[in-house]
2 protein chains.
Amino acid sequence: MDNIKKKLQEKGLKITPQRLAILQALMSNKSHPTAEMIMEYIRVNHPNIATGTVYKVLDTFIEHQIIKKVQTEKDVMRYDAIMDHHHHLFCSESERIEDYVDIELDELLQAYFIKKGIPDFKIEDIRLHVNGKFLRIE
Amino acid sequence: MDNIKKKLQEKGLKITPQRLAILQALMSNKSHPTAEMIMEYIRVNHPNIATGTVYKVLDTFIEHQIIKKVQTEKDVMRYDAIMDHHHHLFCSESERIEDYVDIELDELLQAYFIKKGIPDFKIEDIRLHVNGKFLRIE
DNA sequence: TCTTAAAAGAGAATAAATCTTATTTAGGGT
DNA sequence: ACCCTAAATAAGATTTATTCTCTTTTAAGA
(Lines of atoms letter the chains of each structure in order from A and count residues from 1; the text may use other names and numbers.)
(Lines give C-alpha, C1' and ligand atoms only; values in the text may rest on other atoms or scores of the structure.)
Protein backbone atom coordinates (compact mmCIF):
# COMPACT_ATOMS: atom_id res chain seq x y z
CA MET A 1 0.00 0.00 0.00
CA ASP A 2 2.89 2.35 0.77
CA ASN A 3 4.27 1.24 -2.55
CA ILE A 4 1.03 2.42 -4.17
CA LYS A 5 1.25 5.78 -2.40
CA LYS A 6 4.80 6.16 -3.61
CA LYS A 7 3.68 5.51 -7.17
CA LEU A 8 1.23 8.41 -7.02
CA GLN A 9 3.70 10.71 -5.33
CA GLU A 10 6.37 10.03 -7.93
CA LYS A 11 3.98 11.33 -10.57
CA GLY A 12 3.06 14.39 -8.51
CA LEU A 13 -0.50 13.20 -7.97
CA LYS A 14 -2.44 13.92 -4.82
CA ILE A 15 -3.07 10.91 -2.66
CA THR A 16 -6.78 10.38 -2.24
CA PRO A 17 -8.64 7.39 -0.83
CA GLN A 18 -10.35 6.94 -4.19
CA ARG A 19 -7.10 6.82 -6.13
CA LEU A 20 -5.55 4.43 -3.64
CA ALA A 21 -8.55 2.13 -3.81
CA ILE A 22 -8.65 2.11 -7.60
CA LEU A 23 -4.94 1.55 -8.04
CA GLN A 24 -4.95 -1.14 -5.38
CA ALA A 25 -7.87 -2.83 -7.13
CA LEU A 26 -6.02 -2.76 -10.43
CA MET A 27 -2.78 -4.07 -8.98
CA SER A 28 -4.40 -6.93 -7.11
CA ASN A 29 -6.38 -8.00 -10.17
CA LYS A 30 -4.58 -9.69 -13.03
CA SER A 31 -7.64 -10.15 -15.21
CA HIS A 32 -7.48 -6.74 -16.89
CA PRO A 33 -10.71 -5.49 -15.35
CA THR A 34 -13.26 -3.08 -16.76
CA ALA A 35 -14.20 0.15 -14.97
CA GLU A 36 -17.36 -1.67 -13.93
CA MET A 37 -15.40 -4.50 -12.29
CA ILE A 38 -13.14 -2.07 -10.48
CA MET A 39 -16.17 -0.24 -9.09
CA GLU A 40 -17.75 -3.44 -7.92
CA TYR A 41 -14.54 -4.41 -6.16
CA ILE A 42 -13.94 -1.11 -4.39
CA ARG A 43 -17.59 -0.45 -3.49
CA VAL A 44 -17.20 -2.98 -0.67
CA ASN A 45 -14.97 -0.51 1.15
CA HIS A 46 -15.94 2.69 -0.68
CA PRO A 47 -19.71 2.44 -1.13
CA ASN A 48 -20.16 6.04 -2.25
CA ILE A 49 -17.52 6.45 -4.92
CA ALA A 50 -18.93 8.10 -8.04
CA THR A 51 -18.81 6.42 -11.44
CA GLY A 52 -17.37 9.54 -13.01
CA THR A 53 -14.61 9.57 -10.44
CA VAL A 54 -13.54 6.07 -11.37
CA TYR A 55 -13.32 6.96 -15.06
CA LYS A 56 -11.57 10.20 -14.25
CA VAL A 57 -9.01 8.52 -12.01
CA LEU A 58 -8.37 5.85 -14.64
CA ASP A 59 -7.78 8.55 -17.25
CA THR A 60 -5.43 10.36 -14.91
CA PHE A 61 -3.48 7.15 -14.34
CA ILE A 62 -3.20 6.55 -18.07
CA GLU A 63 -2.04 10.12 -18.63
CA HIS A 64 0.67 9.65 -16.01
CA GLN A 65 1.60 6.23 -17.32
CA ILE A 66 0.64 4.31 -14.22
CA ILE A 67 -1.73 2.03 -16.12
CA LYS A 68 -2.57 1.23 -19.74
CA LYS A 69 -5.65 0.50 -21.78
CA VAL A 70 -5.93 -2.95 -23.31
CA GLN A 71 -6.93 -3.06 -26.95
CA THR A 72 -9.91 -5.34 -27.51
CA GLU A 73 -12.68 -5.88 -30.01
CA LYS A 74 -15.32 -5.10 -27.45
CA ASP A 75 -16.77 -1.73 -26.56
CA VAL A 76 -15.93 -2.01 -22.89
CA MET A 77 -12.50 -0.71 -22.06
CA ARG A 78 -10.16 -2.85 -20.00
CA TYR A 79 -7.25 -1.68 -17.93
CA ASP A 80 -3.85 -3.07 -17.09
CA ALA A 81 -1.67 -2.00 -14.18
CA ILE A 82 1.42 -3.86 -15.40
CA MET A 83 3.61 -1.38 -17.20
CA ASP A 84 6.61 -3.58 -17.96
CA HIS A 85 6.69 -4.54 -21.62
CA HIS A 86 4.52 -7.56 -22.23
CA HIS A 87 2.15 -9.17 -24.69
CA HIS A 88 -1.39 -10.46 -24.32
CA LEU A 89 -3.06 -13.82 -24.69
CA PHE A 90 -6.70 -13.51 -25.74
CA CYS A 91 -9.14 -16.35 -25.25
CA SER A 92 -11.16 -16.93 -28.41
CA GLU A 93 -14.11 -18.25 -26.39
CA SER A 94 -14.31 -15.89 -23.45
CA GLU A 95 -13.27 -12.46 -22.23
CA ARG A 96 -10.17 -13.83 -20.57
CA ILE A 97 -6.97 -11.92 -21.27
CA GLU A 98 -3.62 -12.83 -19.75
CA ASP A 99 -0.20 -11.28 -19.81
CA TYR A 100 2.60 -12.94 -21.68
CA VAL A 101 6.15 -11.96 -20.90
CA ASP A 102 8.90 -13.26 -23.18
CA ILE A 103 12.18 -11.43 -23.29
CA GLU A 104 13.70 -13.91 -25.73
CA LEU A 105 10.86 -13.14 -28.14
CA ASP A 106 11.31 -9.41 -27.65
CA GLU A 107 14.98 -9.72 -28.53
CA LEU A 108 14.15 -11.79 -31.58
CA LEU A 109 11.65 -9.19 -32.79
CA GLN A 110 13.99 -6.34 -32.05
CA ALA A 111 16.79 -7.97 -34.02
CA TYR A 112 14.42 -8.73 -36.87
CA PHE A 113 13.12 -5.19 -37.18
CA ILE A 114 16.50 -3.54 -36.72
CA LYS A 115 17.67 -5.58 -39.68
CA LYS A 116 14.54 -5.27 -41.78
CA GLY A 117 12.61 -2.19 -40.64
CA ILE A 118 9.24 -1.07 -41.90
CA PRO A 119 9.24 1.37 -44.82
CA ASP A 120 8.19 4.92 -43.88
CA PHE A 121 7.46 3.93 -40.29
CA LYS A 122 9.34 4.56 -37.08
CA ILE A 123 8.61 1.73 -34.65
CA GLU A 124 8.06 2.71 -31.04
CA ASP A 125 6.59 -0.40 -29.54
CA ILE A 126 5.58 -3.89 -30.61
CA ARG A 127 2.85 -5.88 -28.88
CA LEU A 128 1.68 -9.33 -29.78
CA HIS A 129 -1.98 -10.22 -29.62
CA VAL A 130 -2.00 -13.97 -29.35
CA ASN A 131 -5.43 -15.47 -29.83
CA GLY A 132 -6.21 -19.00 -28.80
CA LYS A 133 -7.50 -21.23 -26.04
CA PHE A 134 -6.39 -21.57 -22.44
CA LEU A 135 -5.87 -25.22 -21.55
CA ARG A 136 -6.34 -24.73 -17.82
CA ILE A 137 -9.15 -23.00 -16.04
CA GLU A 138 -8.01 -19.93 -14.18
CA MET B 1 -18.55 -5.52 -58.11
CA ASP B 2 -19.31 -9.01 -59.43
CA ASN B 3 -16.48 -10.13 -57.24
CA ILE B 4 -18.31 -8.62 -54.25
CA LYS B 5 -21.54 -10.36 -55.21
CA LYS B 6 -19.68 -13.64 -55.44
CA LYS B 7 -18.28 -13.11 -51.97
CA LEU B 8 -21.78 -12.82 -50.52
CA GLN B 9 -23.11 -15.76 -52.51
CA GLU B 10 -20.27 -18.00 -51.37
CA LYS B 11 -21.37 -17.42 -47.80
CA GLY B 12 -25.03 -18.04 -48.61
CA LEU B 13 -26.00 -14.44 -47.97
CA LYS B 14 -28.74 -12.67 -49.87
CA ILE B 15 -27.51 -9.98 -52.20
CA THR B 16 -29.04 -6.65 -51.22
CA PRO B 17 -28.12 -3.15 -52.37
CA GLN B 18 -27.23 -2.25 -48.77
CA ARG B 19 -24.84 -5.15 -48.37
CA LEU B 20 -23.21 -4.47 -51.71
CA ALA B 21 -22.74 -0.80 -50.87
CA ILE B 22 -21.28 -1.52 -47.44
CA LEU B 23 -18.90 -4.19 -48.63
CA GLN B 24 -17.86 -2.09 -51.59
CA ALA B 25 -17.20 0.82 -49.23
CA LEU B 26 -15.07 -1.37 -47.00
CA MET B 27 -13.09 -2.86 -49.84
CA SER B 28 -12.34 0.46 -51.49
CA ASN B 29 -11.22 2.00 -48.21
CA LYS B 30 -7.91 0.94 -46.73
CA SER B 31 -8.12 3.17 -43.68
CA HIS B 32 -10.08 0.73 -41.52
CA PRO B 33 -13.19 2.89 -41.35
CA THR B 34 -15.74 3.22 -38.57
CA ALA B 35 -19.43 2.45 -39.10
CA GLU B 36 -19.92 6.20 -39.17
CA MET B 37 -17.41 6.65 -42.01
CA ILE B 38 -18.98 3.84 -44.00
CA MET B 39 -22.40 5.46 -43.65
CA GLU B 40 -21.09 8.81 -44.77
CA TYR B 41 -19.51 7.19 -47.81
CA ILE B 42 -22.52 5.19 -48.92
CA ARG B 43 -25.13 7.85 -48.14
CA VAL B 44 -24.09 9.60 -51.36
CA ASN B 45 -25.69 6.80 -53.33
CA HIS B 46 -27.93 5.34 -50.63
CA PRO B 47 -29.36 8.32 -48.80
CA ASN B 48 -31.94 6.37 -46.86
CA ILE B 49 -29.95 3.52 -45.43
CA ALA B 50 -30.68 3.05 -41.73
CA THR B 51 -27.94 3.23 -39.11
CA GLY B 52 -29.09 -0.03 -37.58
CA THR B 53 -28.84 -1.72 -40.95
CA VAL B 54 -25.19 -0.74 -41.29
CA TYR B 55 -24.34 -2.19 -37.89
CA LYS B 56 -26.39 -5.29 -38.61
CA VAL B 57 -24.75 -5.85 -41.97
CA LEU B 58 -21.30 -5.36 -40.46
CA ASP B 59 -22.10 -7.94 -37.79
CA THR B 60 -23.36 -10.35 -40.42
CA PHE B 61 -20.14 -9.91 -42.38
CA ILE B 62 -18.05 -10.57 -39.28
CA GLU B 63 -20.10 -13.65 -38.48
CA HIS B 64 -19.49 -14.98 -41.98
CA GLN B 65 -15.84 -14.00 -41.92
CA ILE B 66 -16.00 -11.51 -44.72
CA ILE B 67 -14.57 -8.70 -42.58
CA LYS B 68 -12.92 -8.34 -39.17
CA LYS B 69 -12.99 -5.91 -36.30
CA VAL B 70 -9.80 -4.01 -35.56
CA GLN B 71 -8.72 -3.92 -31.93
CA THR B 72 -8.13 -0.37 -30.76
CA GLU B 73 -8.01 1.63 -27.54
CA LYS B 74 -10.88 3.80 -28.64
CA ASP B 75 -14.57 3.24 -28.14
CA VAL B 76 -15.43 3.45 -31.81
CA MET B 77 -15.14 0.17 -33.61
CA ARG B 78 -13.17 -0.02 -36.83
CA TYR B 79 -13.54 -2.58 -39.59
CA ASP B 80 -11.16 -4.30 -41.97
CA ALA B 81 -12.13 -6.03 -45.20
CA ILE B 82 -8.73 -7.67 -45.72
CA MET B 83 -8.94 -11.20 -44.45
CA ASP B 84 -5.50 -12.47 -45.42
CA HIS B 85 -3.27 -12.74 -42.39
CA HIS B 86 -1.66 -9.42 -41.62
CA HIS B 87 -0.54 -7.14 -38.83
CA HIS B 88 -1.33 -3.52 -38.04
CA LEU B 89 0.70 -0.34 -37.79
CA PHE B 90 -0.86 2.14 -35.35
CA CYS B 91 0.04 5.81 -35.43
CA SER B 92 0.78 7.08 -31.95
CA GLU B 93 -0.34 10.58 -32.87
CA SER B 94 -3.46 10.01 -34.94
CA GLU B 95 -6.13 7.48 -35.70
CA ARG B 96 -4.27 6.16 -38.70
CA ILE B 97 -4.00 2.38 -38.92
CA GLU B 98 -2.30 0.56 -41.78
CA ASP B 99 -1.89 -3.05 -42.73
CA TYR B 100 1.48 -4.70 -42.49
CA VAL B 101 2.07 -7.92 -44.38
CA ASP B 102 5.28 -9.82 -43.69
CA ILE B 103 5.42 -13.50 -44.49
CA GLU B 104 9.03 -13.80 -43.42
CA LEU B 105 8.04 -12.49 -39.99
CA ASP B 106 5.11 -14.89 -39.82
CA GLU B 107 7.41 -17.79 -40.54
CA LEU B 108 9.88 -16.60 -37.92
CA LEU B 109 7.12 -16.38 -35.31
CA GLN B 110 5.67 -19.71 -36.27
CA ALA B 111 9.03 -21.40 -35.96
CA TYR B 112 9.66 -19.68 -32.64
CA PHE B 113 6.37 -20.76 -31.10
CA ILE B 114 6.49 -24.30 -32.49
CA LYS B 115 9.79 -24.66 -30.71
CA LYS B 116 8.90 -22.80 -27.55
CA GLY B 117 5.13 -22.83 -27.18
CA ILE B 118 3.14 -21.06 -24.49
CA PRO B 119 2.35 -23.08 -21.37
CA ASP B 120 -1.32 -24.07 -21.07
CA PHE B 121 -2.28 -22.17 -24.19
CA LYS B 122 -3.16 -23.35 -27.68
CA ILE B 123 -2.21 -20.63 -30.15
CA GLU B 124 -4.65 -20.00 -32.97
CA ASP B 125 -3.47 -16.72 -34.39
CA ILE B 126 -0.76 -14.14 -33.76
CA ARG B 127 -1.16 -10.48 -34.66
CA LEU B 128 1.37 -7.73 -34.12
CA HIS B 129 0.29 -4.30 -33.03
CA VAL B 130 3.13 -2.08 -34.06
CA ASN B 131 2.89 1.39 -32.59
CA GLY B 132 4.91 4.26 -33.97
CA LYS B 133 4.98 7.11 -36.39
CA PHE B 134 4.38 7.21 -40.12
CA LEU B 135 7.15 9.09 -41.89
CA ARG B 136 5.10 9.95 -44.95
CA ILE B 137 1.72 11.57 -45.10
CA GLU B 138 -0.92 9.31 -46.56
C1' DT C 1 -4.41 26.22 10.91
C1' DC C 2 -5.55 28.40 6.56
C1' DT C 3 -5.82 28.55 1.77
C1' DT C 4 -6.64 27.11 -2.69
C1' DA C 5 -6.05 24.39 -6.56
C1' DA C 6 -7.14 19.87 -7.39
C1' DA C 7 -10.26 16.12 -6.78
C1' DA C 8 -14.66 13.97 -5.95
C1' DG C 9 -19.83 13.68 -5.99
C1' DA C 10 -24.19 13.78 -8.36
C1' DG C 11 -26.52 13.33 -12.03
C1' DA C 12 -27.44 15.14 -16.71
C1' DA C 13 -25.66 14.55 -21.36
C1' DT C 14 -23.47 12.21 -25.20
C1' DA C 15 -22.22 8.76 -28.53
C1' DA C 16 -21.87 4.28 -30.23
C1' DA C 17 -24.25 0.43 -30.73
C1' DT C 18 -28.39 -2.55 -30.03
C1' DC C 19 -33.12 -3.70 -29.94
C1' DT C 20 -38.09 -3.70 -31.37
C1' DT C 21 -41.66 -3.73 -34.44
C1' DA C 22 -43.58 -2.91 -38.79
C1' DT C 23 -42.62 -3.02 -43.61
C1' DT C 24 -40.16 -4.45 -47.60
C1' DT C 25 -37.58 -7.52 -50.54
C1' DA C 26 -34.56 -11.38 -52.44
C1' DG C 27 -34.72 -15.41 -54.48
C1' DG C 28 -36.35 -20.25 -54.47
C1' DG C 29 -40.45 -22.83 -55.89
C1' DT C 30 -44.44 -23.21 -58.80
C1' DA D 1 -43.00 -14.42 -64.74
C1' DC D 2 -45.45 -14.64 -60.47
C1' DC D 3 -46.05 -16.13 -55.57
C1' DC D 4 -44.51 -17.03 -51.14
C1' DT D 5 -41.91 -16.73 -47.13
C1' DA D 6 -38.00 -16.26 -44.53
C1' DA D 7 -34.70 -12.92 -44.34
C1' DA D 8 -33.45 -8.16 -44.55
C1' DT D 9 -34.30 -3.24 -43.94
C1' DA D 10 -36.32 1.15 -41.98
C1' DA D 11 -37.35 3.97 -38.28
C1' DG D 12 -36.76 5.30 -34.12
C1' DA D 13 -36.73 4.14 -29.21
C1' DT D 14 -33.45 2.11 -25.92
C1' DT D 15 -29.35 0.64 -23.76
C1' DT D 16 -24.69 0.95 -22.19
C1' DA D 17 -20.29 2.82 -21.57
C1' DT D 18 -18.32 6.93 -20.97
C1' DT D 19 -17.95 12.01 -20.57
C1' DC D 20 -19.34 16.45 -19.07
C1' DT D 21 -21.00 20.16 -15.99
C1' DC D 22 -21.45 22.17 -11.90
C1' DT D 23 -21.18 22.14 -6.92
C1' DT D 24 -19.00 20.59 -2.84
C1' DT D 25 -15.19 18.60 -0.57
C1' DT D 26 -10.40 17.71 0.44
C1' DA D 27 -5.20 17.17 0.14
C1' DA D 28 -1.25 19.25 1.13
C1' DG D 29 1.78 23.27 0.87
C1' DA D 30 2.34 28.02 3.03
Contents of the next structure:
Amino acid sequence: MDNIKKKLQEKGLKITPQRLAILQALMSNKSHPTAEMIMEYIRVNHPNIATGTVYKVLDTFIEHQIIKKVQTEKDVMRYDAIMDHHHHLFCSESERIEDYVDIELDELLQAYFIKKGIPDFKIEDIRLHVNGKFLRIE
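Would you mind generating the form predicted on its own now that we have the form predicted in complex with a further copy of the same chain?
Single chain only below; no partners, no other molecules.
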Protein backbone atom coordinates (compact mmCIF):
# COMPACT_ATOMS: atom_id res chain seq x y z
CA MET A 1 0.00 0.00 0.00
CA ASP A 2 2.91 2.36 0.72
CA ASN A 3 4.17 1.84 -2.84
CA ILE A 4 0.74 2.79 -4.20
CA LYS A 5 0.55 5.91 -2.02
CA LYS A 6 4.06 6.91 -3.10
CA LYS A 7 3.12 6.50 -6.77
CA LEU A 8 0.13 8.84 -6.35
CA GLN A 9 2.16 11.40 -4.38
CA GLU A 10 4.92 11.44 -7.01
CA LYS A 11 2.30 12.39 -9.62
CA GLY A 12 0.83 15.09 -7.37
CA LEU A 13 -2.49 13.29 -6.95
CA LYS A 14 -4.61 13.36 -3.83
CA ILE A 15 -4.70 10.02 -2.04
CA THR A 16 -8.31 8.83 -1.83
CA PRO A 17 -9.73 5.43 -0.87
CA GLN A 18 -11.10 5.04 -4.42
CA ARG A 19 -7.75 5.75 -6.06
CA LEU A 20 -5.95 3.43 -3.67
CA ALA A 21 -8.43 0.61 -4.29
CA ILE A 22 -8.34 0.98 -8.07
CA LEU A 23 -4.56 1.17 -8.30
CA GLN A 24 -4.19 -1.77 -5.92
CA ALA A 25 -6.59 -3.77 -8.12
CA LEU A 26 -4.53 -2.93 -11.20
CA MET A 27 -1.20 -3.70 -9.60
CA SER A 28 -2.37 -7.03 -8.18
CA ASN A 29 -4.04 -8.15 -11.42
CA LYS A 30 -1.39 -8.83 -14.07
CA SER A 31 -3.96 -9.92 -16.67
CA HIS A 32 -4.59 -6.41 -18.01
CA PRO A 33 -8.11 -6.12 -16.58
CA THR A 34 -11.07 -4.29 -18.07
CA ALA A 35 -12.81 -1.55 -16.09
CA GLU A 36 -15.56 -4.05 -15.31
CA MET A 37 -13.03 -6.55 -13.91
CA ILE A 38 -11.54 -3.79 -11.77
CA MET A 39 -14.98 -2.82 -10.45
CA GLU A 40 -15.78 -6.45 -9.62
CA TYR A 41 -12.51 -6.76 -7.72
CA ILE A 42 -12.84 -3.56 -5.67
CA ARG A 43 -16.55 -3.85 -4.90
CA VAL A 44 -15.74 -6.67 -2.48
CA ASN A 45 -14.30 -4.07 -0.08
CA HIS A 46 -15.92 -0.94 -1.55
CA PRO A 47 -19.48 -1.96 -2.50
CA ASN A 48 -20.71 1.60 -2.98
CA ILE A 49 -18.09 2.82 -5.45
CA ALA A 50 -19.77 4.29 -8.53
CA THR A 51 -18.99 3.04 -12.02
CA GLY A 52 -18.38 6.63 -13.14
CA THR A 53 -15.82 7.07 -10.37
CA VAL A 54 -13.87 4.04 -11.57
CA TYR A 55 -13.76 5.36 -15.15
CA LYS A 56 -12.77 8.87 -13.99
CA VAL A 57 -9.97 7.49 -11.83
CA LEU A 58 -8.71 5.30 -14.68
CA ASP A 59 -8.69 8.33 -17.00
CA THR A 60 -6.80 10.35 -14.37
CA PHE A 61 -4.24 7.56 -14.02
CA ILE A 62 -3.75 7.45 -17.77
CA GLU A 63 -3.41 11.23 -17.96
CA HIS A 64 -0.74 11.17 -15.23
CA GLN A 65 1.05 8.19 -16.83
CA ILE A 66 0.46 5.84 -13.91
CA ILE A 67 -1.21 3.27 -16.16
CA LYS A 68 -1.79 2.83 -19.87
CA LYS A 69 -4.56 1.52 -22.07
CA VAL A 70 -4.29 -1.72 -24.01
CA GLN A 71 -6.88 -2.18 -26.72
CA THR A 72 -7.75 -5.69 -27.86
CA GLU A 73 -8.66 -6.85 -31.35
CA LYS A 74 -12.31 -6.84 -30.30
CA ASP A 75 -12.00 -3.16 -29.26
CA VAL A 76 -12.19 -4.02 -25.56
CA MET A 77 -10.22 -1.55 -23.46
CA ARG A 78 -7.89 -3.14 -20.92
CA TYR A 79 -5.52 -1.45 -18.47
CA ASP A 80 -1.85 -2.03 -17.68
CA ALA A 81 -0.10 -0.81 -14.52
CA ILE A 82 3.37 -1.76 -15.75
CA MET A 83 4.87 1.36 -17.26
CA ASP A 84 8.28 -0.14 -18.08
CA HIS A 85 8.80 -0.78 -21.78
CA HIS A 86 7.32 -4.09 -22.90
CA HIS A 87 5.26 -5.69 -25.63
CA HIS A 88 2.06 -7.73 -25.42
CA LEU A 89 1.17 -11.26 -26.46
CA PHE A 90 -2.57 -11.48 -27.12
CA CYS A 91 -4.39 -14.82 -27.28
CA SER A 92 -7.15 -14.68 -29.88
CA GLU A 93 -9.02 -17.57 -28.24
CA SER A 94 -8.99 -16.61 -24.57
CA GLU A 95 -8.26 -12.87 -24.92
CA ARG A 96 -5.51 -13.34 -22.34
CA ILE A 97 -2.75 -10.74 -22.55
CA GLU A 98 0.77 -11.39 -21.31
CA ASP A 99 3.68 -9.00 -21.11
CA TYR A 100 6.70 -9.77 -23.27
CA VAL A 101 10.12 -8.23 -22.66
CA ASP A 102 12.97 -8.74 -25.13
CA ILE A 103 15.84 -6.24 -25.21
CA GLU A 104 17.32 -7.78 -28.37
CA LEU A 105 14.00 -7.32 -30.19
CA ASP A 106 13.81 -3.70 -28.99
CA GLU A 107 17.30 -2.99 -30.32
CA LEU A 108 16.47 -4.69 -33.62
CA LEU A 109 13.30 -2.64 -34.09
CA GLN A 110 15.02 0.62 -33.21
CA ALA A 111 17.88 -0.08 -35.61
CA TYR A 112 15.44 -1.05 -38.36
CA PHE A 113 13.43 2.15 -38.09
CA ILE A 114 16.53 4.31 -37.85
CA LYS A 115 17.82 2.70 -41.05
CA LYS A 116 14.50 2.74 -42.93
CA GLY A 117 12.86 5.80 -41.47
CA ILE A 118 9.32 6.87 -42.17
CA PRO A 119 9.06 10.15 -44.09
CA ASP A 120 7.42 12.99 -42.15
CA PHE A 121 6.96 10.85 -39.04
CA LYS A 122 8.87 10.95 -35.74
CA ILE A 123 8.78 7.66 -33.86
CA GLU A 124 8.34 8.17 -30.13
CA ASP A 125 7.91 4.57 -29.03
CA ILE A 126 7.68 1.09 -30.54
CA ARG A 127 5.46 -1.49 -28.86
CA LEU A 128 4.36 -4.71 -30.46
CA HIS A 129 0.99 -6.34 -29.99
CA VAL A 130 1.53 -9.95 -31.08
CA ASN A 131 -1.61 -11.98 -31.82
CA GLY A 132 -1.66 -15.75 -31.54
CA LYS A 133 -2.76 -18.62 -29.33
CA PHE A 134 -1.20 -19.74 -26.08
CA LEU A 135 -0.46 -23.45 -26.18
CA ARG A 136 -0.45 -23.83 -22.41
CA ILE A 137 -3.43 -23.19 -20.16
CA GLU A 138 -3.14 -21.30 -16.89
